[in-house]
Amino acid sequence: MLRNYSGSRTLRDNLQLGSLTAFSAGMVNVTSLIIFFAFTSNVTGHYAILAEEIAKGNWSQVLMVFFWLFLFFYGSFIANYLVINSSKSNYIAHALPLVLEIICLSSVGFYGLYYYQETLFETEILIGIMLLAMGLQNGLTASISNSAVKTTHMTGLTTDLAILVSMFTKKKYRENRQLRDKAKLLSTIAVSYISGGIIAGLIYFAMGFKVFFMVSLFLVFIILYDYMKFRFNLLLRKRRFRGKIGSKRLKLKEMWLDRIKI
């Protein structure tokens, strides 16, 4: 899921990556909407706000919104930079953006739980940190999947899915496996995103800012799941290799005994 890169990825890799990271993105976006009345998993609305504030001449707000956009941009930049500059381990390079995202979200949860006074400045900074986290996640998923997986961009996903459904009105497109796989991936991401949002809303109403720790734990699960899966597969390969070596030794021993008898 995290280890494979670009063309070496399978549909299963992208389904796992898309569903799990979309779930966490939905959790973050709904939580930020409930607490801060702002979307943080995408920046489409922030571009509109930027244009509005420029038109009004509210230059302090223009700077703040531009700062939000930059943080999302910077998060995506950092994620891709780590991916393309990995020289030793793809897994470590691909997991690092998620580690940084965990730090960002845990920081928001900790501050909100113990220090948040609901001032405008605090809210704007916390929104910025969440945008940085979502930039990291979106940059990672898009980079390692060759832009096949974008778990925070529901506008583009809905458009692509609508186009595919339209294409499936013709038999020749319904029989195209590549198009069916893409529709399956997009549908999975959409359902996961909504599911994550619902779960986050329920957790927030029960636990408040601790919901950010739950999202962080979920991201830890994503990292550890891929690591444990890799270790398990490596162990299986080692056992199979030892089994093959053992069978070869047994055959050689039998051949040697047969020669002695002769």
The other form holds:
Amino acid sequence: MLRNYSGSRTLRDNLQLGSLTAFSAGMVNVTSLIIFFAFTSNVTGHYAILAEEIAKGNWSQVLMVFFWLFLFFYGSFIANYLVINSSKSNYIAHALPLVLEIICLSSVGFYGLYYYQETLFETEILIGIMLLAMGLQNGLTASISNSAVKTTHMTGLTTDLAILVSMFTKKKYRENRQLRDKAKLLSTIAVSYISGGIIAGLIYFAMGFKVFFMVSLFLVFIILYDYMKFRFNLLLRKRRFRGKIGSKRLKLKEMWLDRIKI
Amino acid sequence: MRGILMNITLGLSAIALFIMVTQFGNQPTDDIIGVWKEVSWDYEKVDFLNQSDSLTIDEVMEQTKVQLGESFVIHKAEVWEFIDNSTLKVDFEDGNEEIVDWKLKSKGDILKLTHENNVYEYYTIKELNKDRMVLHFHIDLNARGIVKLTFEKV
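Go ahead and give the structure of the form predicted together with the partner chain, now that the form predicted alone is out.
Let's see the whole complex now, leading with the same chain.
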């Protein structure tokens, strides 16, 4: 899921990556909406607000919204920078943005739990950190999947899904496997995003800021899942290899024994 | 090398923006402190107002309360005194008063009021300057307020 890059990715890789990261994005967005009254997994609204504040000449607000947008941009920049500069291991390069995201979200959870006084400055900075985290995630998923997976991009996803559904009214498109796979991926992402949002809402009302630790744990699972899968496959291959070598040695031994007898 | 330079430049830009935000960022908290007199309460998007002209203003308020839920608190000709960063004193028409906790959310455009009995009110601050404050009863982030409260600074 994290290991493969661009063209070498299968539908299964993208489905796993899309569903798991969309789930965490839904969790983050709904939590930020409940606590801070701001969206953090998408920036379309912030662009609109930026334009509105510029038109009003409200420069202090313009500065704040621009800071948020910049953090989202910077998160995506870092994620892709790490991906394209990986020389040793794809897995480490692809896992690093998720590690940074975990640090961001855990910081928000930790601060919210022990220090948050609900001042405006704190709120604005915490929103900024969450936007940075979502930028990291969106940058990573879009980058390694060649833009096939965008987990926080619900406007584009809904549009693409609607286009596909309308195409499926014709038989020739219904029989196109690529289109069917794409529809499967998009609908999985949408369902995961909503599920994440609902679950985060329920967790927040029960546990408050600890919800950010739950999201972080979920991201740790994504990182470890791929690692464990890789180790497991490696172990299987080694055993098979040893099995083949072992049976060859046994045959040779039997042949020599037969010759000695003769 | 160019990539590292770009990374450093963007990182420094983020730090510079952070410093600018801390120094010149919006300070609605400072602007809001003071005494505000409620001068009007306007209704928007309330369909039944157009259908029935015979309703009195109190009946309209009650119907609005039914529509928006019991957490909706009716404010009429009140004086709001924002004492400090978290304390708001509401002086009612009948001479009573209530101390309410207030906080700003999002980018300072959402006003959250917490009453003693844990009833929350949320307003979108549509306008805030030295003389005038306009609040919209907050329904959700994408909808415009149904109720518009206008205050003037005393």
